[in-house]
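Let's start with one chain on its own, the form predicted alone, as C-alpha cells.
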Amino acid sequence: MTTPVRWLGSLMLAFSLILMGCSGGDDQAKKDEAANSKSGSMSESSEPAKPVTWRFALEEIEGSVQDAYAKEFKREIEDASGGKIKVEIYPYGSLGTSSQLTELVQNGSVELAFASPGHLASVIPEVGVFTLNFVLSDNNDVNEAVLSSDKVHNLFEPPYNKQGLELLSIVPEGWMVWTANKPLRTPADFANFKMRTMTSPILTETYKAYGANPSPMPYSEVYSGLQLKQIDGQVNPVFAIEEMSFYEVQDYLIEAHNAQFISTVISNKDWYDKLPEQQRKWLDQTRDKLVSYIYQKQEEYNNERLQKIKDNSDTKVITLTSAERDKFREASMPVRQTYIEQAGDNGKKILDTITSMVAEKEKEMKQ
C-alpha cells in the first residue's frame, strides 16, 4: 500500500468515527439497547450475545510503551471475556493528534485513549502536576505506589468527569530525557536554547525557568525541526528518542532525572457508566493487573533502546550529578505556584498530595 492510499484510508476511518458519534452513534446505541432488552440478550450483568468491539487509540506508533500497554490490554479483556469482546487497536497518526483522540473519546467515537499532560493540561488543568519537574522519587517503587492509589485517583476523578471522561490510570513511560549538540548541564547552557516542548504551559514556564527559549512543535515535525536548525533539541523518553530517531541529528543524550513522562488511559465517562457489570469488571480487573507490568516494560524498553542508541551511534550520554539536579531543582520551584494558579484549589491539593506520599513513601522504603 502506498502512502497516499494509506494516509487515505486513516483519513477516512477517523471522518467516519467522528460522524458516528456526532449523529448517528446515538441512533445505532438506541436502536441496539431497545433490540437487547426486548430479546432479552443482554442485561446489567449477563454477558453480551455477539463480540463487542472496544477501540484504543494511542498517540505513540507501533513499538512503543503505549502500543506495549494496548496489547496487553488486548490480551488481557480478550481472554477474561473467552472473545466476547474484542479489542481494535489505532497507533499514533491513525486517527488524529492527541488533542483529537480526547475529543473522539468525549463524543463517544472511541472507547478507550491515552491521553497525556502535554494536552489535556489545556483543559484538565490539574493534570499539569504530571509536567513539573523534580516532583516524583528516583525510585519507581514509590511512584508506583503513590499514583496507582485511590487517594490520588480520587483526586483526578471530578475534574475527568467534567470533561465527560473517566480515568482509568496513570500510566508512567520512563524518565524525560534531552538531546542537544551541545552538553545541557547547568541552567546557563539553556541560554537562547530552543527547547521542542510539547503544548503544556507548565512545561513552557519550566523551560523559561532554565532560561531556554520553549519552541512547542507536533511530535511528527520534531526530527525535521532538528535536522533543518529550527529547534536545537528536546524532551522525550529514551523509547521515544530511539524509535523517532531523534538522536541521528543530535550529538548529546542529557539525563536530569528531573521528571517522567506521565500520561493517563481514559475513557468516556457515559460509556463506562453504562458498561455491563461484567464487562466493568473485566476492564476494572484488566486495568489493576496491568499497573505493575507497564512499570516493568516501560524500564525494559527505555534500557534496551538506550543501549541500541549506544550501539548504533556516537551520541554521547551525559546522567548529571546530584549537584547539578539540585540547581535545576532550585530553577524548577517557583513553576509550582504557576501551576496552582492555574489548577487551583484542587490542583493544589493534588501537588502537596503527591509529594508529601512520595516523602513518606521514600522514608518508609528507606527503614
Ligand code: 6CS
Second form
Amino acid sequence: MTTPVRWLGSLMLAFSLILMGCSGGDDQAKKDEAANSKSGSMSESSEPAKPVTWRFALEEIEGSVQDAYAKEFKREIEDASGGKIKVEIYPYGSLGTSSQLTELVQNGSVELAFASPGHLASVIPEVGVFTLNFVLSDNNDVNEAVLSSDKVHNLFEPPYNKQGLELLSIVPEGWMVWTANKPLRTPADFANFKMRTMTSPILTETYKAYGANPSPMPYSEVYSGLQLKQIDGQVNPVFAIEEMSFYEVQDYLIEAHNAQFISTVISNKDWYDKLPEQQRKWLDQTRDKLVSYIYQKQEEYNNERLQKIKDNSDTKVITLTSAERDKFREASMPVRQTYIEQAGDNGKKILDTITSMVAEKEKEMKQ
Ligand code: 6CS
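Show the same protein again, this time as the form predicted together with this ligand rather than the form predicted alone.
Let us now look at the entire complex, which starts with that chain.
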C-alpha cells in the first residue's frame, strides 16, 4: 500500500488539538486587523499592512483534486494580493475527519475547508441533494453552468449560514465508481453487500434502495476495512481509488455513472463577513476563476489515474449499459422522497430547481 492511511486517524487528532490550542481563531489575522485599523491603512485600501495567513483544510491527501484546487487557490490569492495573503494548506491526515474539519471552520480554528455533502448532509440536510443519484447531467458543461449559477448558490446560502458557514464554491470531483470483489450489474447483486459510504444518512438510503447493507465510515478507515473484509466494497471517484490504493484490495471497478462526487468549499461565516473589502474581493474573484479550472483538472486526474490502475493491476473495469443503469435509476427514485422529508421545503425547492435547470440546459446545449 503506497498511502500510509492507517496512522492518519491518531495523527489527525493530535494536530487538530495543537491547532485549536495555538489558534483560538486566527490570532495573527486578528492582530494584523487591529494593527491595520489603528494605522488607518485598512479603511483606505483594506489591504493588510503585514501578510495574513488563511488556513485551508482538505478532506483529501496531496495529489488529490482538492489538493489541486487548494494549490491553485493559493497561487492565485498570493499572486493577486502581492503576497499580502498567505495560504497554508492542510491535507487530509493533518487535522481531522471531514466532519471534524467542518467543526474547525465553525469554531474559527481554520478559515477555509472542503466539506463534502456525503458527510456534511448530516449537518445541512439540503446539501444531501448531491448524494442523490441520477440528478445531475451526464454532460459536465451542463453541470458547470447549473452548479456555478447564482440561483443555485443563493438557495444554499441560508442553510450554510445557519451553521455559521459561508458557501464559497460547489466543486466537482468526477464520477463515483464502485469497487468490489465481484461484478455489480444489477440491484440484486447488492444483496447483503456491505458497501462503505460516507457518513450522511441520505447517502446510506440510496444504497439501501439498491439492496445493499451500507456501512458508513471515515475515509481513513476504508483501506483497512476492505483489507480486513469488514466491508465488501466502497464508492469514490477514480483518482481517490488510485491514490488511496483501494484498487489494490479490490478486483472490480464498476462505472455505473449513477452520481458525480460533488464537494463544497466553505469558510467561517463571521470571518468572511468581517473580511476587509479588498480581501473579500480577491477571495471571490479567485473562487470564480477556479470554476472552469477544476472541471478540467478533475477530468484530467480521473483519466490519468484510471490508466495508472489499468497499467499497474489486474483490476477489471466494467461500464454498465444504459439498460443496466436504468434499473438503478428506477431503484433510486424513492430516495428523493426521503431527502425531501429530511431537508424540508427548502430541500424540495433545491431539488426541483436543480433538476429543472439541468433539463433546461441539456435542451439548450443539444440545440
Ligand atoms: O469517501 C470519502 O469519505 C472522501 N472521498 C473523497 C474523494 N473526498 C473526500 C471524502 O471525505
